[in-house]
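Below, in structure tokens: the form predicted on its own, a single chain.
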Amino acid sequence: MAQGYGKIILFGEHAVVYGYPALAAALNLGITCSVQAPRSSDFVLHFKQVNMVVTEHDPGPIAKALKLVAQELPCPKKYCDIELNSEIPFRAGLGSSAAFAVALIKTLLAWHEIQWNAEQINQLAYQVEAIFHGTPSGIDNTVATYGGLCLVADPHKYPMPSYVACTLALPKFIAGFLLPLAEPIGIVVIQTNKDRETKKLVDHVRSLYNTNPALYEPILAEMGTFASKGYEFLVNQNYRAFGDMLNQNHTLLQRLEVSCPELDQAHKDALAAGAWGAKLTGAGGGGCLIAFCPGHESELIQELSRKGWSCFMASIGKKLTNTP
């Protein structure tokens, strides 16, 4: 079985796309492939939580996709049925496609006894986000490859600090993934379920900002502040900065108009049920909120719930894979 891993925004959404750092975290969960027993002479996925099922030849982004790593393999076909399974919601601002893509690389390159490394790996599933979203960023394709926690920067304006283990360069910016933390922290994830497009929110961002530069660029700078001290505040485990960091986000990003009442609500609701700390992730406009509250996350879920919110935990800052 191979997994791809699920990744949120705990710092700098929006800010990045202007140059200023972003804080990315894989979390624990995500996506995984596994190979079943061939029922015919193709590529077959099986996605059964959606009841969907998927050859290289049907329409669509998901099929373009099989097709793609399917044609990419340096070896003849030995075709099989693939089962597909999720940890994380689709089209949530978490990664999924990314964590698809890095699933399905990962399980056909072992299907056929191929050994490539995580660059490889890396750099096919780019071309698989780019089926779904046009130009990628390749942020998602390399949390979903490397996990582990990195800061995203465009390299001309922002230098990596010296703590960054190294670097991968993106298309647009510069990757520096970070040291573990000692222990995994856990999140709360909270489900708007509400669809968002994040190219539209990107656009709307921008139209803000060629409007009136002088009132959004301070926005985005204090934003651009925000990566490198959350990392900090997690490291030494100054979990009530943290915590009172991501509200500052979250409240800048409304500044921005990239929330939502949805989001608003459940960040609201986090905070009177005991949260530290909460944010929306992602482009906004709808998908998830994050929520912190460090050894306290199973009653934060259920109260939440009794709100009638989805949510679940997921874990970040453990080292899940070789880094570059």
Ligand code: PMV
Contents of the next structure:
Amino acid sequence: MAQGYGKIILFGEHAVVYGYPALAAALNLGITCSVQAPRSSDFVLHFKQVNMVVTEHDPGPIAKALKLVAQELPCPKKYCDIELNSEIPFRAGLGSSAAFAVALIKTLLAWHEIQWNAEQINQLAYQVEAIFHGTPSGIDNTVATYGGLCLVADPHKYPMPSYVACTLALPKFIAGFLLPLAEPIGIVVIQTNKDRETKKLVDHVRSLYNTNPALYEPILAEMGTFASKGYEFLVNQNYRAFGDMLNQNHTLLQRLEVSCPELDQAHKDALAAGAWGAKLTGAGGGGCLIAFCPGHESELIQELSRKGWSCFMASIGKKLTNTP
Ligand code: PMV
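Okay, that is the form predicted on its own; can I get the form predicted in complex with the ligand now?
The complete assembly is shown below, putting the previous chain first.
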């Protein structure tokens, strides 16, 4: 059995498109794949949670992903049935497609007894992401592969700070891996269950930006500074300041018009239920909100569930695999 991690963006989504830093974190939750039985031909994926079966010859991106990964195996194929299990929702900004890619690649490598390093896995996962998302930034597959906390930025615009432990070049950015936190920290993820498309939201921000760069550049720059400060606040357990900054980042994302009534209501409800801070995560327009309330996650989940929200607890900040 092999896992790919889900991700959240703590600070700096959209700002990162303009070169500013974003702070992403792997979740302790993700997607797992496991080989169920050998087959004489074809790889077949069974996703029992949604009653779905996909073979590599079917139409659609999941089948294409399966075909690509099978093609890239550097040896004769040993076919099998693969079971997929997900602990995170799909199409909600939590990096499910990247987590799936990494879990699938690792599972087929293990089944064929092939040793690949994390960089090879990450590169193939990026190609799988391209099947799902066209021209991905590479953040999701990197976090899904390596885990941990990761600061990403355009190296021409923003040099990596001294507290970054090691770096990795992605197609568009540099990823800087941060030291794990002494204790992983809890995050409550609230689902709006509203579908959204990252590309449309990125395009919307681009059209706002083009109409008035002088207005929007400082907003993006400020979100970038949150990404840099976020890790220091977490390491120093300055949780109140971290929570305040989540709220400020949510307000700036509202000014970029990427929030929506559901996310804003979830934000209000999370604060009323005792969260120290909350913000949308990822592109916005739906998807998920993250709420921060260290040590009181169960109470927060209980109160939000009472109001009708689907939510769950995850944790971030643990060293999940070896960084490059
Ligand atoms: O696709 P999502 O919801 O994980 O969001 C992507 C984050 C953006 O900054 C909005 C886009 C990007 O490519 O970095």
